[in-house]
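Shown here is one chain on its own, the form predicted alone, set out as structure tokens.
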Amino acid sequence: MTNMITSACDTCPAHTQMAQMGLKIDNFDRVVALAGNPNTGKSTVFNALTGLKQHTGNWPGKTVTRAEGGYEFQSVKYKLVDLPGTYSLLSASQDEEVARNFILFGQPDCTIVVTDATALERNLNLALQVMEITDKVVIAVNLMDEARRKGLEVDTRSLARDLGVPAIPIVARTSEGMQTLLQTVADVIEGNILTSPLRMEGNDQYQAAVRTLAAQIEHLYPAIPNARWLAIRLLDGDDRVQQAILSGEVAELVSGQQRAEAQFSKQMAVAGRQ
């Protein structure tokens, strides 16, 4: 195996704030983000998946635990970051804060979000805040043993048709449904399979206020990744989104940024809720 930086690597969105946040950035072309709550598996799948590829440390000025590592599918090599087990990105917490600020600056070419299978509501959570950030998400139904188990059928085709992003069926411990996970994360970020996360719309007032806002936060920060989302939470009156604006720390993690064009094969689309 050649020891290289591709070209897609050298311009991944993902590249500049991977090196900031103190993760190894060399041999790889695509990022995926690896999410979920505590307790639904998530280390498994990253173990499953990386095997021995693997470093673990901490992320920079945080006492949070760091893990990266990387696997090959189909001769493309995927840099995997295991990111802090949350079960919010509402910025509580140092994890929720780490978890976050990655999916939202470091902009992943794919976000996986590891649900167990026995308690996808409690999970859903997550998933859909996941999904308020970023088009490029894939549902990991895991633990797909145990629901069978407790007599639990779950119905990943409906899920997926209802929150608008693939929902696949794995019990990463016997490693089944991990091919089909890779597949279709490789398919998410080729684009063909085309995603439309289903997404808090609110009504007339709510959304033409979201919209004045993340006008101005674009007008503030002309790079900025979702200013949706940003316009969204200071909406919501999340303080620390506010002082991260006001501090100009926003500034900074936008000014670290480095865009790739995107080519999109419109082959498979999954279309969400309307």
Ligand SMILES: Nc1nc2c(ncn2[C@@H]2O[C@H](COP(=O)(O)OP(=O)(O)O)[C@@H](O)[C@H]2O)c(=O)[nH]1
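Residue numbers count along the first chain shown, from 1. Definition used throughout: the rigid core is the maximal C-alpha set that superposes within 1.5 Å between two forms. Since we're looking at a predicted model, the values are computed, not measured. Compared with the form predicted together with the ligand:
With the core superposed, Gly70 shows a C-alpha displacement below 2 Å between these two forms. For Ala231, a C-alpha deviation below 2 angstroms is recorded between these two forms after rigid-core alignment. Relative to the superposed core, Ala48 shifts its CA atom by less than 2 Å between these two forms.
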The other form holds:
Amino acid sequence: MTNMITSACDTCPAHTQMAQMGLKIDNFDRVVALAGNPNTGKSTVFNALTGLKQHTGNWPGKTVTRAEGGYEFQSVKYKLVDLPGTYSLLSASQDEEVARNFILFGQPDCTIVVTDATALERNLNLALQVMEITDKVVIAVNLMDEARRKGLEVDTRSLARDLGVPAIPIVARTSEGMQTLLQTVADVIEGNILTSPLRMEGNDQYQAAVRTLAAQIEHLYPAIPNARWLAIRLLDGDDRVQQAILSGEVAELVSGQQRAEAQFSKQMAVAGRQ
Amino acid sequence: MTIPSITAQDILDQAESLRPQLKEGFRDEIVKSLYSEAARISGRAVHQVGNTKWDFDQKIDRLVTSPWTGLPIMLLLLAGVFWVTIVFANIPSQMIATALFWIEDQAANLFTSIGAPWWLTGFIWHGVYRGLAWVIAVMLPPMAIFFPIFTILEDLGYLPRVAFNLDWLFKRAGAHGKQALSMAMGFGCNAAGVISTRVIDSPRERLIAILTNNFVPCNGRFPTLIMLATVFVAASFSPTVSSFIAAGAVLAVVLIGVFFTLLMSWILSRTVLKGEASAFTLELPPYRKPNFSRILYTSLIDRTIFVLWRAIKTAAPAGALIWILANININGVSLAREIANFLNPFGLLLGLDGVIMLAYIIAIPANEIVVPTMMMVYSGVGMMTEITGFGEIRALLIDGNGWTMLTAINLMLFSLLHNPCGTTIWTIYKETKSTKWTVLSVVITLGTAFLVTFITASIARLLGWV
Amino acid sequence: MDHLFPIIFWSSAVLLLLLLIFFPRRGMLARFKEYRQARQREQLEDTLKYLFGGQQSGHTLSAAELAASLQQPVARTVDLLKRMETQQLIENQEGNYRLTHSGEKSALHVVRAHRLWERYLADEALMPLENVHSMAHRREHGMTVAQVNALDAALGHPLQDPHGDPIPNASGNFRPHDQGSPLPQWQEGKIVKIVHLEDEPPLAFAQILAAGLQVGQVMRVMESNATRLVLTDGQDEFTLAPQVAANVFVSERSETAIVDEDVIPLGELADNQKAEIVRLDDQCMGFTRRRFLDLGFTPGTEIFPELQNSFGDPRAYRLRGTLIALRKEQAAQILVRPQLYQ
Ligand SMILES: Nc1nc2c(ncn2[C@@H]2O[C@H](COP(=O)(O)OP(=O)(O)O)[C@@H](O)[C@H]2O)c(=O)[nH]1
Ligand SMILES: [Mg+2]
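Write the structure block of the form predicted together with the ligand for the protein whose form predicted alone appears above.
After this comes the whole thing, all chains and molecules, with the earlier chain placed first.
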């Protein structure tokens, strides 16, 4: 059974803090999303935390829809969402839509960007984009074992300093570093760790245009959390965001999406087991 | 102060008017600055502290994709996987068969001795149970060997290299190179293969991949191929080479499947799915050390047991059905025989026979039970033909039922090409949300199967081989 | 009873036939009507387009001229024009027709759809430029505004079609762009950028394409006289007849020399030769361009063709630490500068 209590880290003194909850996600307290490039080990992290069996494998594109599962950490129940891998949030191929829409409209309490330690440059591109959308970001630097094998040393402290969000080294396969990751996620959500994500500057003209638009968006939708990002997307001519603004969907971001979430998780719970 | 009210449309118009003011290539600029920032940060955080196995991976990659060695290595690997499967599955299969049929005898005897009515004994033990026994004996060992090997290749990162090696062929056929990935998944299960076509962005190329996925023999059909290759094609060779011959035969069948995949893709992309090639980019991820315990678990529990369980669920009712058909007699002839006789002329036309056709009809829900079904009809349910190994199968088929080499070869071809199983058809429907494409997927496969077997049978007869 | 059978047979046959013909939405009659409506709509849209094209170059068209363009009898064309008049799409001025305000709007919609389709077919479908026009002509019809907007967004709001003609935006305005002037007007020695290739007449267009010219190329005029025109991009020379060259529109480039002399398409880079990405081809737009950018094909990035396969296509390139395979067609859209020293 999947809801059996197993430890993610047998050697940790506090290993009883964590429990895999499988598909028991009916009443969760927090939502955490797993984003990242294809093949960085998102599904492996997901499986390790929830005890579920998402398809993993070393080829890009095997996770095509989002999967949901649960885990409990220090008596808080989390719903974990495994998203399809994407190189960027700018384009609009199908799987990227799924990921992007969730990070933006699903309003997770925290987004873990799973990165490949052996190809950080490529992975940080996406991390920077996620950080444009939300403050609540934790970078999981996965595949540390592969990095070691290739003689690479990754200084996660320098990474965290530069990015302005926590960066945790992990090996998803052996659950190394998983406790720290969960602790950090909890701290970011509860506000014990304050993040100040690096945001791109761009030239003056661009800055001015973004500011003008963002002000208007905030004016129309006062409580909106990421007007700046929406403004950038509008300038880029993003069809999905245009529609969301026109239809007022952005206004419903908070309430509406959470209803849909709850419904979706129930469906998954019914249909998820094959 | 009154603030002029803004509508959503105003905001969009504003964006529209601001856009041309920005430098052309706004997007290019964003991405460029994102990447240069990423490069700067990662440059500060990552240091090379020693040049270990990094080069080794590259050397391997050069070998498996090189113009000279890439394709041969791929074929050898495939043949190797089949060979290992055949060699290591053979003995366990025979042992399981012996054991399970021994149990059948004992149980049936027990039932008879405690005075159970003949039809109860027959129905339970020679019907339902025998169906199950056949499925487990024929399927379990090859799957338990094939799936782990396959999962290792998947985890290692070899599959994208296959797509890379073969893309040119798919391009020529008007399809997408990632179709090779979905075909690879099809070896496991065609339904999974159909789902995995989602990695292809273009709807047109994705449909081609969906409609042709069935030309890859799935694990349900592999045992059929392996059994036929072992029992017929390879049997006349000396024991030392026979396993190689069998693996070669299976490989040949798979290559024929690839050929038909390409051919059908070519035809589709020039007829109903006419259109343009989409942009092709394929990432070749770095090799990763497979995690053996995890792989054993995934492939044995998730895949093998999953597929076997599905087979068992259809095999039990199929076994029951066959037993009933075999035991309802009309004018002294069993209903099963009656139907088989009715189908016989058509079967013969395709180089097969009526029993095989009947087995295929019964096995539409799950292809994997074709051989078991066939064996049950042939062996005449109710009478106690002792089948304890593959040797007896050969005798039963050739001496008892007039099989020839043509029958075996055409059955292999037919099982390779015929329509998808029920689950796959249902999956195709769910993925395409269209009756039209679903029907087409059945029509083109079944049509190909009929046509090809008819042609081989006709040629064989014309040349007097049979 | 037997005598009833023929009656039953025939009446059911007739019933079946009637059903076949008159069945709502699926019967032959409904199908035919549908077809005719689509046809009429197409012709109406084409008429709008022709009138719009005429007006752009400053003249109105007569019924006879329109009939010739539409390739149909004058009488039918007149019918069509009458209908369009009652819909207030066009107005008749002394036998010639011009678009009304709402007619212009509809025409812009069709033009927009047409040019966006051309963009799509050229960029995403990599269709040869000479086929793009006729294919787009088939696809432009019967699209709703929302569909055209979606296409526009999917392509990344392009400003020009592959011939260099401007694409109007959703509110029907042409975005500002450089129209250039015909090539024969330029003196020898000038550095120019091709901004527009006129696709009518087709014969001249085919010659331009055959010569290897593309929108966006930067060239130096080597020779310009009454018999021929010679251009160079620093590597190859392109020769055109003056009548053909008149269909090539160029504008001035300020650079003193042709830049990019040592720049080649990625596809032509030798195996194992390191290079630096200079830019993406101007013709590479929309989804393909965005995908390239997302994968990190940005100017300044080092790239290296690492893996070949038995067919020589695709090749896998190492870029930012990852291997990415591209087909020849895609690799041709990325321009690189080989690094001479390794
Ligand atoms: N060596 C190693 N391999 C890993 C690790 N995490 C994941 N993998 C492997 O990386 C591949 C991709 O993992 P997956 O979870 O499917 O990636 P996803 O696409 O991000 O969901 C699989 O073959 C995993 O077995 C890790 O920490 N170490
Ligand atoms: Mg995944």
